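Okay, so here's just one chain, in structure tokens, the form predicted on its own.
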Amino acid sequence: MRNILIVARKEIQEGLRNRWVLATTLLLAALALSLTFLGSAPTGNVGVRALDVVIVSLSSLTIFLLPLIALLISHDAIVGEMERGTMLLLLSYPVARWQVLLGKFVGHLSILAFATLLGYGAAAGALAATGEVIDRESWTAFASMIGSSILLGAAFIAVGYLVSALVRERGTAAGIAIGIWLVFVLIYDMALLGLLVVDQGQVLSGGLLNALLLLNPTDAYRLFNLTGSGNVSAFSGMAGVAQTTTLGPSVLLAALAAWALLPLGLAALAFSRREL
């Protein structure tokens, strides 16, 4: 455990030195505050609670931004250190390869969690400071959104590690990471929507559709946050989905956890068999 924490501290220090923590926190805070005050402006007229609007807006922002940030900070975690020669030096100490990988994961996830908590928390705090009445259900949904956002980031950090453990050059890892982001965030849902239109409920229905949704961590995240609360699902336009889907919150969270653990385990296996 001590070795893991030492490696994690090293990654956090490098993130501070490279301004990753500051840049990520400022970016998330700036976008969250913008969405908070621009998106919640009409709520008084339509009778929607302001924080529910913020949850919908930030969930959409998270799907596009957080996976990209996670992949950017993790895609060269292994191959980058190998190219610089620092991995060989690190492994010359009494530390196992799986401890190095897990320490990096803890460090990078800490950076992402800190930026998410501070950035999104600033938006909720600013909204509360304006005098908006926020009930307990909205606060619970907001806390669930932050927690699941961190879990989504963990999934893509793990995917980035898997890429980094398999390739030989940093440039290749960067290209694959961008491709993964495009597939999961943009292409997958467009292709699934096209299949649904063509299929017209003949084959892609029920359990198969649920399985296809769970194969994309961003879809699991979207369903968890936009269908978990009645008020949020009504405002997001997914009330019908919330009533028909058989994927409960526990299943969706388990899918996100699996997306974090399985690639991380595969990355550890690939790293353990890789020659330095």
Contents of the next structure:
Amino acid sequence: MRNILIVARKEIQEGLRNRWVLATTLLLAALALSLTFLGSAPTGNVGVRALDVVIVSLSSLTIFLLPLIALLISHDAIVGEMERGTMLLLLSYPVARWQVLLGKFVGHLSILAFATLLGYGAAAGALAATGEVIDRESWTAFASMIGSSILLGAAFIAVGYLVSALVRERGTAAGIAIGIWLVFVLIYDMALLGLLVVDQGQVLSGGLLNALLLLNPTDAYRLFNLTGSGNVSAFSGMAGVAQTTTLGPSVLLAALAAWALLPLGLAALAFSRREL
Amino acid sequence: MTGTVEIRNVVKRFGKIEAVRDVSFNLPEGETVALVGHNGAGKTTLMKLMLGLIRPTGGHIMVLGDDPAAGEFAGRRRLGYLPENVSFNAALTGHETLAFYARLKREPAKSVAVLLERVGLTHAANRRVGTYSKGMRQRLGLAQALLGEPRVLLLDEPTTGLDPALRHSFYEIVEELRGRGATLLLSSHALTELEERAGRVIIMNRGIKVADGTLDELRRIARLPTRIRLKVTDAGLANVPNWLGPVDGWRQVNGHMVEIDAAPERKIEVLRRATDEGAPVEDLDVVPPTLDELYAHFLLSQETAR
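What I would like now is the form predicted in complex with the partner chain, since the data block earlier showed the form predicted on its own; can you produce it?
Complete assembly follows, chain above in first position.
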């Protein structure tokens, strides 16, 4: 346990030093703040709960940005250290490989969680400062949005590690990471949509659709946040989907957690078999 | 106490290449062993095997009571390793880097400053490692290898990139560690450097251990001639065979010098004659075969045997 924390601490130290933490936090805060104030312009001020609108726009932002940031920090974690030669020395120390991997995971996730919390928190804080009345339900929805965003980040960090543990070169890892981002964030949904249109409800049953949605962590995240509370789903235009899908929030969270743990386990396995 | 490092019939294959072929040796406590061989001879592979960075294709390895191939690493707290091309994360300072490694070995934080002082990096402790020169990085590498009073030190080409003064202080530190009973395994190309330090030499070639023993033992096995150099007077030069006796392979160098390659059993005889009362010899030097020559000899004899 102590070894994991030692490695995590060093990872955070490096993140602070090479400005990863600063850059990510600033980026998320800037985008969140601009979405909060510019994005609410079309809805006007009448009868709309401001924070719920923010949740809708921020979760869309998260789907694009957090997986990208997570993959950027994680794809290099193993293969990069091997290529630079620092892994050789680290593994000659009394530390197990899974401890190294888990330590990195804790470190990278802390960086991501810190940036998300601060960046998105700034948006909510700014909204509250302008004198908006925000009720408890909205706050809960906002908090669970941040929590699930971090979980989504964890899933993509784990996927990045798996790639990093399997490939021989950093360039390959970067290429595959971009490919994974494209597939999960853009292509998967388009393909699913195309499939539904072509199928016209003939073969694809509701159960199969649910399974297909769970197979993509960003879809699980989207469903969790946009259908979670009645108000939010109404604004997001997802109310229809929310009624047809039978996936409860706990199933969606479990899917996200599985997306984090499974690749992490596989990455640990692949890393333990690597020779260097 | 048996060896701190035991290697039995170890084989390591990378695909078709056999990097290490059936190598066995023990490293007892307190011994300094030189691992000699040119690039690709299997030196680095052997060290990586001892660290569990790679797993042997066959055979067994024990290091400080651990089997590194099974992922055991309790003993590594008392093991120091300096890789051939040591590298560190460029973003952290020297002090931060060493403190990180000290924590992993459960060493107190104060040992960091002591070690930085010992390798002469105190002035650069708060600078980023990215700004360090090659020699400074090598010194930091040595400092991390010395963490935790190691009982076994594996040093892979430790003096490459060090200037002569640093090299000297490096070997002083090594000597001090040996005095405390640490086992040292040094690999190097700089054979003449190792000659004075290593009690024992293991010569590797293409993954095969071709020789293993103290320098004296190896000299005996190799039966390489000892070079004897005599400074001879003008009169003596004219009739060398007369006073030196029937010696093969003598030659005249630099005017007044006579050089003789004496086989081990003839060495004393030649010396006796040269120092005999009537011999026209003003000065003499005896040069035993160097590690370089021994190395060349063992490589050649292995190549021809194949």
